[in-house]
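A lone chain, given as structure tokens: the form predicted on its own.
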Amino acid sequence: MQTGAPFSFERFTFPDLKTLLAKASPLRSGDLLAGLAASSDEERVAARFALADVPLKRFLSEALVPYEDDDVTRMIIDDHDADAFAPVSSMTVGDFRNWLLGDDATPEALKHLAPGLTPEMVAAVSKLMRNQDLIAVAKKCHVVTAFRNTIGLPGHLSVRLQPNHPTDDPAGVAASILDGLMHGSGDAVIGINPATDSPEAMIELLKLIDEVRERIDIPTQSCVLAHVTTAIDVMARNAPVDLVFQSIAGTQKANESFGITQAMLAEAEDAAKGLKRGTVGNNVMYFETGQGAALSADAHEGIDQQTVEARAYAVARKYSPLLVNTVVGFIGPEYLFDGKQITRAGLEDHFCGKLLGVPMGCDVCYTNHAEADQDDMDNLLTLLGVAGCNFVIGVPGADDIMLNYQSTSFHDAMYLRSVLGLQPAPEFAAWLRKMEILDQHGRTRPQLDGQAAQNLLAWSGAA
């Protein structure tokens, strides 16, 4: 009888939480670029076994970035709600995973738990989960916000209408707004990335959106995605600002690279709330994030890109935003190489944000040099719809001609609502029915010969 080679063992050691979290992460190109990824599948599995045994309480005593060096760490620790944390405080990461997937983790229980969780806790548990686990738990997390309509209700899917134009041409922007509205998009926000970040350009675009909103009484909100300091400037000039935008990240250094501080965000939130432009709510902030943002600024502090991304959601949570959007594949294949990595990242980001009580949406997207295509985006879009994503992005033809990347189209949002039986935000859906854009069955079937549609077409032609 022949015997095989002797069985060998390999020992792996993980000196601290930062290393353990990085080695347990699913493979992605950004962590390889940063030199943080596990060296083998065996090391990755060993890290996950070790991570499953880590008590959740350890994340409150071992900071990934020192408390005295980083204002995001200070925010996470200082704002932690010990009472909310109490029901899971005795659990390990593995126990927490099992609890989340069980019947006791109801939507109400998860809502009360959110202030007691830190980004590092939710990032850790996500690393022990398959894609279906991320979907199943996120589906139970209902994060509802409001401004002129109500976003995030179960059974609803909102869409950001993104009418970008490479020169901010009013006619081009208006044509894209018309296209989106006639396809039932725009309830999350009509949000423009300006070609020029200046107060004058921002004011002109805000006036353009506000004119059509007031002319045909659209229950939605507008946003021009200029820097927060530009928004503060134009609010002082009485510009019609609904939502204040800012890109954010998960370390102080990364946010400084964006030219922002927490004091700036607080000032902008106070100024926008003071305008009292909301009708059904007063969530006035719109944040965007994305895995790889901190690393691309060399400001990740040695943290793996998924964990540092989750820390950005703690920044967002501080300011009670209407919308938080992970622009999941935008930064490029250096950070998320292919469709598989983009899909995993999108599901992780949505799960982590929702578990922290953040109103998560997702720009399901990729750059043209990534190993991904529109079929990959179809897959992620569908999975996020099942997971209860608050909103997605609508771009004419799915091709953003100003930012030069591939996203999702108005038709993609129609598909998702149709196959999953989802509706727009209630107030916006009522407006769509009045405009004869939604039919009696809730389908997007615009009646172009109706008076309401003719009014919209007339505005677009005038613009």
The other form holds:
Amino acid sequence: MQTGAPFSFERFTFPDLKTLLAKASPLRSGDLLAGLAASSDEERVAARFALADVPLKRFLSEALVPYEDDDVTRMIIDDHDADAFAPVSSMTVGDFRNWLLGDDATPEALKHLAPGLTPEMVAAVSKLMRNQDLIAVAKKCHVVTAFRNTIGLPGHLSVRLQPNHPTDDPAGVAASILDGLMHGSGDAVIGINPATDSPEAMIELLKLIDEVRERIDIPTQSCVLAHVTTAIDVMARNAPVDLVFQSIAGTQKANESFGITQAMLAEAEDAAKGLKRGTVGNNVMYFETGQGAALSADAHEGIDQQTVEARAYAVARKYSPLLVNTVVGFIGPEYLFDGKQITRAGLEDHFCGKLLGVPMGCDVCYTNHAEADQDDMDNLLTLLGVAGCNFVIGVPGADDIMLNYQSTSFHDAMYLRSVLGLQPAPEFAAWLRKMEILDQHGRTRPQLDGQAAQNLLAWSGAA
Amino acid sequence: MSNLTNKKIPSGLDPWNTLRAHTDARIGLGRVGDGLPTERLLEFQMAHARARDSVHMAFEPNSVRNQLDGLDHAILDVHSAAPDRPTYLQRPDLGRLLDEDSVAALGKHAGDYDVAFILADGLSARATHDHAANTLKLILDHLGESWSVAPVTLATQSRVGLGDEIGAALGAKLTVMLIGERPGLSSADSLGCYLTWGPRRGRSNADRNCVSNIRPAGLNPEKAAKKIAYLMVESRKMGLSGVALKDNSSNPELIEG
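Let's see the other form, the form predicted together with its partner chain, since the form predicted on its own is already up.
Entire complex below, previous chain first.
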């Protein structure tokens, strides 16, 4: 692949696409840490002017990491759908932004366009967008997936129930699952980060969730977030695996640092699909990503944090996932310093994922050394709800006692559904009504002394 | 167990609060409409405030020095290349390098030591103030006479990697760093310990052994010191640290030596 002419605006020049993208990116600490950020506000906006004039086609001829060196680049180029790209193929990045915001970019048009877009195109246009643009366009992108329920339908919001425990204690995990279900959470997945990544620990936790799911007939899916190789191992031992989890990133080198290859992901997807445990669909993969992951593995290849993150969604897209979760504030202030940067990143990631056709959710979160608090989380959560985010995270009281960070809570999800009039996944909502957890107005108002609730309590006590 | 768990739900808002006995997770909080009852809301804010205060609290080496009164070793102050807390938080690379004065100060004490102890602020100066001196004294009690110990360093604006620079500058075969861990919401005073054999720039986490969550409500300093002393002995015996060094310290037969 050749490198084209340098880019310029007024007195500023940018030698290549990678530099231009980095300099055009909204300020964040990770790009400063990597030495990639614009050196002044003026240079940043100049880069945006220059970027606005770049033809989208240029992204197909100038790879950010050489094709020969990186299997993510190869995936992006080899899987590009030229027919789908046709409607926007003569546009510049600036034209593309205008088009996305216009009335021609209907949900149907955006759905057909997705396979024709590369992550670099999507990252580029996001850098020309204000937060409201990111929200307005993402809202038009409907990415619907299914396993035992249907996730991502407009007007719906699902929640991953995250019942982590520092020692994987079954009674402790069960108590948190019970609490989450009684607050209407769990339709995206009941997903546990295990304290120990071993086949035995994974099987024990899978059985725990599977038992309650079957006992009270919950239309949802489970996941133990162990390494993909552990999941392949336990599937061979007939463990009840619904979804296979893996953390992924936007370069081959970063994925190698996670100990994964594309072949492993393909093998895991095949194996999980083969189990045929889904009832209304068969999307079997659950991926997590997050800005800064590639840089922290020293594998960002000189690409800015937001663009390399978008490349991870191209990896995700290949394996038809049920859920993709950007864990936006987990990584710490050296990558996203404060509430403002976390908010921007969450909206960018959701936008980029949705435009690429990925079923995007977000772990709205922060650590105690970031300049952020629950007010910042409330803001981003609300904005993502408006943008049509597929799912968010529910942790008891927003305090993950195993991973030591703050996410969003079961209560936060109730708030969001309530203020925006969003419903749980339809199959799950029907179950919640049957369990007397949702009332006739669709509010989460569990009847704690009802028979259904007592059945749940009995299960939890026995765990 | 945090005080959260022991508190009763004030107005019977959630009859299932008995399940809280099974986990420190914030379950059974009750609700007001879709939101949190006031007391639950304020409890969270207090926990977050304590955690943040721990992160931003200025490290006071002299407070640790005073607690080490009577110790048989010299005590040196060192500072990373991160001049202040905001820089430290955004530039972990600078927190792994010594500033010029510290390089000079350590050079005067260079020698050939079995071990260098480093007491560092990390992400919770509170943890270091509260538990580091005590933990060090308990470790020394376990070690016996056969160890030549370098001057103890008190490190400000320090990341774990700074120990490699300190250990190399002093000429120590092994570093044992006690450093404030990133505070969790219910564990603002948690200390971590990192052992690194052959400290030098470029060591990775895979080259280290870590003992985590050292605090009275977690792994208490007495037990932690025993575990650390065991790992030190094994590290010296095997001439390595990291993934190849396993912690079998729960077997009491292995502790002596």
